[in-house]
Structure formats: structure tokens, C-alpha cells
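First, one chain by itself: the form predicted alone, in C-alpha cells.
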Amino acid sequence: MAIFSVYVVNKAGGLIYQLDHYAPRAESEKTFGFPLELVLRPHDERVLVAFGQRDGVRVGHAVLAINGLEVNGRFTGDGRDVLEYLSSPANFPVSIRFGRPRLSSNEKLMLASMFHSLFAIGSQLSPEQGSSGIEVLETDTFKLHCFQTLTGIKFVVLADPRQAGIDALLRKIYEIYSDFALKNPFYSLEMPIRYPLLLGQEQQQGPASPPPVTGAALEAAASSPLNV
């Protein structure tokens, strides 16, 4: 059982804090000869498997690394186009690591905004007035839990369907948000919550620098239910 992710969404639908708290599922790394047995296609600035499945590699998986070199979108770490590199017989045999595409920062912002809209739609669809909106969404692999405060801030947790204690976790995160953000005179409401600077950097800035709003406490809160 595990906590997968924590999101904090402001009343306008903007993502102000996000934490991934899980190890990614096992990725598949295989050595291929030329020609490549899989069909790769560019999609949303990624290179995905469009056809062919073998040894844990599935359609929809993205190219994450080539010969140990991480892939960023459609390019390798040294700036080479992935599809052009894999089209040349001179570059084979080649080791390719595949896995589920990772969400980019922009995609997380978009998904938070979409959930904000779905939450509002759920409230309007209610046959009774004063609906609390979406509180739980359940799938076969995870549950989405949402707690909205009176001021419209949404705390969203993605967890294993068998994970217990999520209601207590949501309220604990709200308590920490109130202590570390709302009570911080240097924090602007509705703005992103930043991680604290490293100790050495804070010491170099001196006491005149305003203390940053910390996300470390939220991370600690997300870890707490794992021990219950």
C-alpha cells in the first residue's frame, strides 16, 4: 500500500504544490538489432511505441533512455533526434529503456485545472444543493481522494485502493498548509509553495532574506500513512 501523489489546487484551479511519492513501476531495457522490431512514433513531444510488444515493452510506452543516456522528449541528452538516431544501422546494436511516459510540469498544471472543472461540474450535477463535490474517485489501480476547504483550496491525494487513513492525511496536510503557508508573512496567497533552500544557501543569504515557504512538511505528511 502506498501514497502515490499529493496535489494542492487553489480556488482558481491552479496547481500550487505537487509531490510524487512513489517509485515508478519497473521499466524495461532491451538490446535491439537493426532493423528495430518495434514501430516508434512521435506523440506530444515524446517518442512512443506505436506497434509491437515484447518482453515487458507495451504499446504506449515511451523511450526513456538510449545506451544509458537519458532521453528528454524527442531528443537524447546530447541533443540527437531519437528517431533519426534509431534509423541509422551504424548505431546498432542499441540498448533502449522503455517505460510509462512521465508527466511534465505543464501536464500536471493542465490536469489540476481539469480536475477543478470536474469538481465544479460534480457539484452542479448534484440533485441536492450544497453538494461537497467530488470526494473519491476509484479505479482498479488507485483512488483519488479530495478535500476542499471553506476557502476553496483543494487537497488531492492519489493512493493505493487499499490504503487506509486518507481522510486523516488530508486534514493533516491542510493543517500543515495553514501553519507553513497561511501563517507565513512572506507567502502570497494562491501562489506556488516552494521547497526550502539548502542550508548552506540560506546561511549565505543571511538573516535579512525572507524564509521560504516549505514543502518539506507536506512531504513528511505524505509519508506518515505508510507506517500505519
The other form holds:
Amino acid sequence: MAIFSVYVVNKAGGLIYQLDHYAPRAESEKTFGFPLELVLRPHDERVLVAFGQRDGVRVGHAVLAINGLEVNGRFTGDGRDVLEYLSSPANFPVSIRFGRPRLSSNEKLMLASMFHSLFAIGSQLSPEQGSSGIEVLETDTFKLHCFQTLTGIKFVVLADPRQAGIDALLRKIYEIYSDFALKNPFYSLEMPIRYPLLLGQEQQQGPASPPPVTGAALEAAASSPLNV
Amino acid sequence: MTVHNLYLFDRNGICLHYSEWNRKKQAGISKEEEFKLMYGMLFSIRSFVSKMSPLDMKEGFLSFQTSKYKLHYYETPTGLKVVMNTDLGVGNIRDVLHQIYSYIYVEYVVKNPLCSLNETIQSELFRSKLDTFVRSLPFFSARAG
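Alright, leaving the form predicted alone aside, put up the form predicted together with its partner chain.
Whole complex next, starting from this chain.
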């Protein structure tokens, strides 16, 4: 039971705020000898498993770390190409950590605008008059809840399928958005909500101004969905 | 509780069958375009969901709901997609969609030598069996006729 992440999408489909709250660990680390029995392939600036599903390593998983060193896209921690590194027998035995690829900020942006379109198509294909867009989308691993305000801003929460109280959380997030983004004189509408930047600016303005708490408040709300 | 309509897509996105019961609003586009839009939406939702998921998925996308209707989705390993739109009161009907596949599609289309796969189903038998099955569902209410 958990809240996985929160997205705020403006009325044009742009992502203006994103928070990753909890990501369940789906990683597996194994030591391999040469030659590697998995087939790895570069895809979207990542190295993914293309063949050879075994021991928790699944097709589609990405190489996350080599010998405990985090991998940076297609390059190892010390700047060498992952595929090249793993093709040389001298580097074996090697311990590789695999897991579901984490979303990059570009992908999050793309997925947010994708949801914006799906939302619109969902209402167009309705068999009933006057339907809204997608409000709840259910899969076997998570449930997506979406709340669209009258002004067109969408608050999207990804949560565990059994998590209750998400409707209250969405209203609470709307409240926090209204209080800490809209009422902030430095926030311009439809633009990304960047509270650390604002924090920096306000500190420059003078010590009397209260610290902006959009992110902190959202995080707190996500941590205690049952108390809102 | 009621059933609005049902789409059956093959793995290439061809709409094999469409039938409707209590549908009050048309999409305002031709049926061919509606099928393409529906398939396109499901295709995108599948890709969206597989990227968003925090864990590896088994069944993937199951359903979504708006303020007025609920779309239930079931896909077989061969890529046949059964999509049923109902009202919001209907819970998980995965087994019902599976029954449509195994008791009706397999029995009256796959086992029918006169039905060619991968194109719109012409069989009147299939149509009537499906209609009878859906009308006998506990959550099918004929009140709107």
C-alpha cells in the first residue's frame, strides 16, 4: 500500500510538477562470468536486456550498476561504454545490477502529455452523454487516479491498486497547489512549479519572506493519504 | 447497471466485431474511424501503462473509468482484444471477457471453417450467441432497451 508518484499537468498537457514518492525495489544483482549469457541491447540511451530472462532479471530490465558503481545511461560510472566494458574478458567476473529502467525527466514530460491526450480521447469515445475524461485507470500493479479542476489542471496520482483515500489526497493536492503555487506572487501560471528555485529567490529578496513549501507539503500529503 | 457496447480487435488492430446495447451517444465519427480511434487509444494506454508501472506487469491494463462509463479490457496471449464498456456500477469482469473469448469466439469463430480469421466476423451465429450471452449477464439491464 503506497503512493508511487504525483504528476501535475497544465491545461495544455505540459508537466508542471512531478514527485516520485515511493518506488518499490524491483532490482536484482548477480555476478556473471565471461561470456555473459544475457543479450544486452542499447535502447533510448540505456542498456536493456533483450534476451535471457533468468533469476529475477527480466527482458526489458536495464543495467543499473556494474560492480556497485551506478551506470550513467549507456556509460559506466567511470565513463566507459557499458557494452564495450562487458565484451572484454579482462573485466570478468563482474557483478551487474538489473532493474526496471527509471523514467528520465524527458520521458515523464512525454508521458504526461500522452495522458493528456488519452484523457481527451476517453471522453470522446464515451457511449454516454457528457462524460469526463479518464478518472481512474487500473492495472495489476498500480492504479492511476486523475482529478481535473474546472480550470483544466490535472492532478494525477499513481498508487497501489488497494490504496484507499486517493480522492481526498487529490483534493488536498489541489488545495496545496492553490495555496502555495497560485498564491505565490513569483509563480507564473502554466509554468513548472520549481520550489527550490523559488526558495533561492525568496532568500535573496529578504529573510522575512516565508519559505515556499509546495514540495514539502505535497510530500507530506503523499506520505499520509489516510490522514487528509 | 448496464452494458453499453463491445469491441473485438485482432492483434493487427482490425475490428473483428462491434455490437452495442444501451448506447446513448455516438462518437460523431464514422464507425471505421471510431474503431481506429479506440484501438489507437488502447495501444497508447498499453504503452503508457508499461512505462509508468513501478513493477513488472503480468496482466497489464485492466480497465479505466470516467465520470459516466467504465471500459473493461482483456487481451489474450495471441493479441485478441475484448473491450466492453459498461456503466460505473460494474466491478471486475475479467472472467466474463475471458468467457466471451473462450465460449463464443473460440467456439463459433475459430472452430468455424467458414469464418476466416483476421477479418470482420460475418457469422450470424456468432452474433446471436454473443448477444444472448451479454443479455444474460447479471449486470445487463434492458431498462434502456
